[in-house]
Amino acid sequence: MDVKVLSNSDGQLKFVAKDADPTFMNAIRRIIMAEVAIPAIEKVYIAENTSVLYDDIIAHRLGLIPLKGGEILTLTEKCDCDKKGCPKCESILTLEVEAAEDNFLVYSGRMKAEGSVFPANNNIPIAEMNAGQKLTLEAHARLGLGKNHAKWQPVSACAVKYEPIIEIDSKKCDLCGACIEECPKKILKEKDNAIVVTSLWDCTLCKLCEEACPPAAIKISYDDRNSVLIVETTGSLTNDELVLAACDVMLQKCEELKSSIKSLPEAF
């Protein structure tokens, strides 16, 4: 398998894996979304709330704030505290604010970390308050997996895209330009009396160009042995860390399967 990074900027990672089994790439995608452990707020204890928002709305908003850190934490189900919560599996954040004016926005950056976990972004709005309103709370963050709740999903997007194959029959093509007009990504253009593809990986396989071509000179298909993985982190881990963590989880699963097979009684 040959891997090449196409881009890694603005919170998005794109890399091409050539000659890779499609099931392997899909497994990496699913593990990133569902089985890479990250911290998120699980419990909220509100001491005072005189804002217009109900306690449960604020708790819900806090739960969906991406958090960084927590490397020293262990999953609650693996902790010896019997899921009660302890310094080994929980990290505490506090928030105490009194609005000094109307339309006062409380952002995630006002949360103070009492442990190893802290907000990944300080500019996420929590509540809008008027002068004199107060909000005091304590939030407990735990590690979790995306398959259990969306707040533990470390990506906003994670997708596998197969390599597009765009075949243009020059004998049939009459250079009418219909395909160029219909392509939503504008990756087709006329050059040297022929229709050429300017950016293959930008093709979305929508087949609009194929449908618009009067002489049926264009055929769109894909090669599932070559694919690009697109990862957009929410901030808890970097895109690089997510891919590497997913590979570690996959290796661990393979070892567990190997061990389970060895422990089976011999068939007669």
Partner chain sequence: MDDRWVLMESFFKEKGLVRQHLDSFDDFIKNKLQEIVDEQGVIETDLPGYKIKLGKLAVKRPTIHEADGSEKEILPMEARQRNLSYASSMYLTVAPVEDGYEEEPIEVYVGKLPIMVKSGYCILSKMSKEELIKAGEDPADPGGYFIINGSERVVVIQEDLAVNRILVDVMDGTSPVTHVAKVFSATSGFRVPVTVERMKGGDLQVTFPSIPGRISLSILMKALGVASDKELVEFVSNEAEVQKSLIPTLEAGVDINSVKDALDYIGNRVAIGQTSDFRIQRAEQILDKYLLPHLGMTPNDRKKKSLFLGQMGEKILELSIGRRKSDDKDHYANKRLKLAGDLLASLYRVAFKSFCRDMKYQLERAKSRSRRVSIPTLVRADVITERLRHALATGNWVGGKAGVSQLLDRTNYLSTVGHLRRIISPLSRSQPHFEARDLHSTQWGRLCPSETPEGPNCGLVKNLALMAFISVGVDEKPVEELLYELETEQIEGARQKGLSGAKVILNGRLIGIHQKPELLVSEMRKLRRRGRVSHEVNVALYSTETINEIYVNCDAGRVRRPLIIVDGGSTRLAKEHVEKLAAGEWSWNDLVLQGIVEYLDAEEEENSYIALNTEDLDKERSHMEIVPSTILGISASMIPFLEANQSPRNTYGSAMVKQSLGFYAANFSKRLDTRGHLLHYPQKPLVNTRSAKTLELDRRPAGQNFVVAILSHAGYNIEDALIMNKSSVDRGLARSSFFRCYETEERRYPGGQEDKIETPAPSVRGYRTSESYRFLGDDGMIEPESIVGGGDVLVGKTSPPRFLEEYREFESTGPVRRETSVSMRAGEDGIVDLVLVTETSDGNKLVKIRVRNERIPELGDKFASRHGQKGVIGMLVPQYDMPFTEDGVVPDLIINPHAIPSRMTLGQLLEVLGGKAFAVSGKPIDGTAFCGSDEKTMKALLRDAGFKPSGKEIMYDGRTGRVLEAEVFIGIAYYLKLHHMVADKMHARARGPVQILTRQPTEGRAREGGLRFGEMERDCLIAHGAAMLLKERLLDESDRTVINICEDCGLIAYYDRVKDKHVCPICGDKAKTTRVVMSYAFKLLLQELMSLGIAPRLKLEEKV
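Switching forms now, from the form predicted on its own to the form predicted in complex with its partner chain, please provide the structure.
Partners and other molecules have been left off, which leaves just the chain.
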């Protein structure tokens, strides 16, 4: 397997893995989405809420705030506190606001971290309040898995994409330029009397160039042995931390499989 990072900017990580089956890449993708533990607010104790939003809505909104600093927590399911929640598996955040003026927006940055966990972004609106309205609450964050609720999903977008293959038959090509016009991603260019591909990985396999080419000189296909993984986190973990964590989960799963097969009496 040959791995190359294509880009790592704007919160998006893109890397190619050559000679990796797409199903393997998808396994990583699915683990990223479903099985990497990150913290999210699971329980909210509301002391006072005179805003127009109901307690349930506020709790739901709090749950969706990406949180950082969950590394030192353990999964509640695996904690010895019997799923009750204890300082080992829970981290507390508090919020206490009273709006001084109308149309006052409460942002995630107003939450005070009592433990290790804090909001990954301080500009997420929680509620809009009018003067005199109050909101006092205590939120308990826990680690969780994306398969249980989308709030524990560390990524917003995560996709696998095959490597496109653009074959241009220079014998057939009459350099009419129709394909250059047609390509929505503008990745084809004429250079030295030939059509060349400027950025192969941008091709969306839309095949518009193929349809536009009168002599059928261009052919689009893909190579599913080489694929790219696109990761865009919500901010709880960085992109690389996340991929590494996913690999750990995968390895751990393999270890578990290995040990359980070994423990089978009839094996070997």
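Residue numbers count along the first chain shown, from 1. What we label the rigid core is the largest C-alpha set whose atoms superpose within 1.5 Å from one form to the other. A quick note: this is a predicted structure, and the numbers were derived from the prediction, not measured.
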**Report entry** Large Cα move at Ala216 between the two forms, threshold 2 Å, rigid core
**Finding:** yes
Query raised in the report: For Ile180, is the CA shift between the two forms at least 2 Å following rigid-core superposition?
Result: yes
